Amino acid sequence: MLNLIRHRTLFFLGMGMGLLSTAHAEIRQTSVWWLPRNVTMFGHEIDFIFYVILILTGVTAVAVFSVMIYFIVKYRARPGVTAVHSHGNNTLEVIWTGIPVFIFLALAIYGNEQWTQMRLKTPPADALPVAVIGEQFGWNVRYPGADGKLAKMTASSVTKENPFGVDAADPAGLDDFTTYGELVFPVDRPIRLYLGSKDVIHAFYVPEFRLYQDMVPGRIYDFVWLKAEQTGQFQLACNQLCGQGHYKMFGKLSVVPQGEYETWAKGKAPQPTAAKETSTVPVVMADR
């Protein structure tokens, strides 16, 4: 009886601790069993090819297993029935080889075209430049000020004190401002990302953006761009195992109306008087 009471007590204590531990957890807005909602312009084509491949593989799987089960039943071993030997059929061989080849070529051509649009096409001239540098274990983010230009960045200049590799002689960086683990993008405006890493390989990954890009130390990736078509709160995650603290490397990403972004950026930007007092670009680590 005492053991029963002890087990029940431990059970209810465990349930209580579980409820307390999840009471402040972030509520997931999308189903864990299917794709999260898409909010960017490139996501439509990515989802389309995903569904095409899913339908093709699903229909093929049903057809193959149906034929296999039919042949297993029809040509099962039975007393007095001899096996029939076949040396194949050239026509059938050409058909079931040619069809997959055509399908794979079509998918490859379509996928390559979409990749070209996403990675090789020059971002629009009015795109907002945003630099994101990963580190163990967080995200350094740099935004342009009123001039809309980021200071020149080089991977060889990245250090602990200068995570963005900013060129101190570039006056375009006088009005830049930084955040740590916080990203805010205006909706319906192209965003040109400058991605890099300060220490090990990281990856910029936002499921709702259908966007994934590895970030290798020693290189600044300046060809990744996107345009969010819906507002919302999202999570930027590192999709590379980057160390013991990998599990906590996430950032808060908000897509807001243009006016709200401008208000936010104005509140983060350095004061004009402070910019005039110095002749070099200040390299300031964002508050953590």
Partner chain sequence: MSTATVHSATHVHGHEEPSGWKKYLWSLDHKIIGLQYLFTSLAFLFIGGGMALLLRWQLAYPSTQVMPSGDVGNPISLPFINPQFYNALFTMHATVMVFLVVMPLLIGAFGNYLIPLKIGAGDMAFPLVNELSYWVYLLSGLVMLAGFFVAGGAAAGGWTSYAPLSSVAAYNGTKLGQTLWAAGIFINGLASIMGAFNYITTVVNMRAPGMGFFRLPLTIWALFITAFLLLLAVPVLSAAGAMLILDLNFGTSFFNPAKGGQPLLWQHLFWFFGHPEVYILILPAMGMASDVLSIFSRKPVFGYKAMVFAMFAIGFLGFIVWGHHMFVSGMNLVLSAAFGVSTMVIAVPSAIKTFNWLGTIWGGSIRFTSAMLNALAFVAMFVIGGFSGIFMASTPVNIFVHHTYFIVAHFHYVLFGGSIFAIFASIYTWYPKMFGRMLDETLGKIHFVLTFVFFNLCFFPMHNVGLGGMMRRIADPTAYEHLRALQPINQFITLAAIGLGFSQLIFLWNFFRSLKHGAPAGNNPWEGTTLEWTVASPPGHGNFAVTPTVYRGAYDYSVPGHPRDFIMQNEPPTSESVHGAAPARRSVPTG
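If you superpose the two forms and keep the largest set of C-alpha atoms that fall within 1.5 Å, you have the rigid core. Positions refer to the first chain, counted from 1. All values derive from a computational prediction rather than experimental measurement. What changes on going to the form predicted in complex with the partner chain:
- Taking the rigid core as fixed, one finds a CA shift for Asn89 of 2 Å or more between these two forms.
Would you mind generating the form predicted in complex with the partner chain now that we have the form predicted on its own?
No partner chains or extra molecules come along with it, only the chain itself.
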């Protein structure tokens, strides 16, 4: 049923948008109109709701503006014609309150259902955990080694020296490796992100992923997960104002086949991290 709606939606949209929507599959550089292509699983849902709202508002907009223009032309002041004296109409009032209530509630409920899928359900157990900790102005990235597990991280332990706030005692962390500003995701595999920050708020934003999430210091968010369905090169953008270097706080992000990912990961030396500074007492960052 949903698929049917979706197909029909896309069909109408295709008619309406003409060339615009066909540009999707192309790489961004060649198309300046409309949305960039979508490469993630949840992106479909997001795009779908986007198009539903687009059609809804589009139709309403056409209706409202047509009526408005019609009235403007029809009821322009003309000699000898006086205005109708009317203070309103309650039936109309009820209708045009009721219909929007219905539409908007339906939108909110459907949207929240998807939201629940994306954000409130626990990520799949086999997801590849990747930690990304922002700092002014770059990205600390941490990957699990062969065991597929990251070291235990606590937000309150994040310091300059220990950007991930890892627990040195955790054996899972011994084979972790880190990069700076470089992310590689295997295609078609769920990826669970651990997002945090060393200093101010940054944000993890990739338009082709239809994904935005703030990275707030003092916390490590573990609820964002995604599955990329196409390979390619992307730019990870920091999309939360974080200071003068904000505008060029980008990272390299590539989605590659699983095998390629493994080769890449193997080439990285384990970095249990300068975990020696870790302590259980919350570390007070010196007044910087």
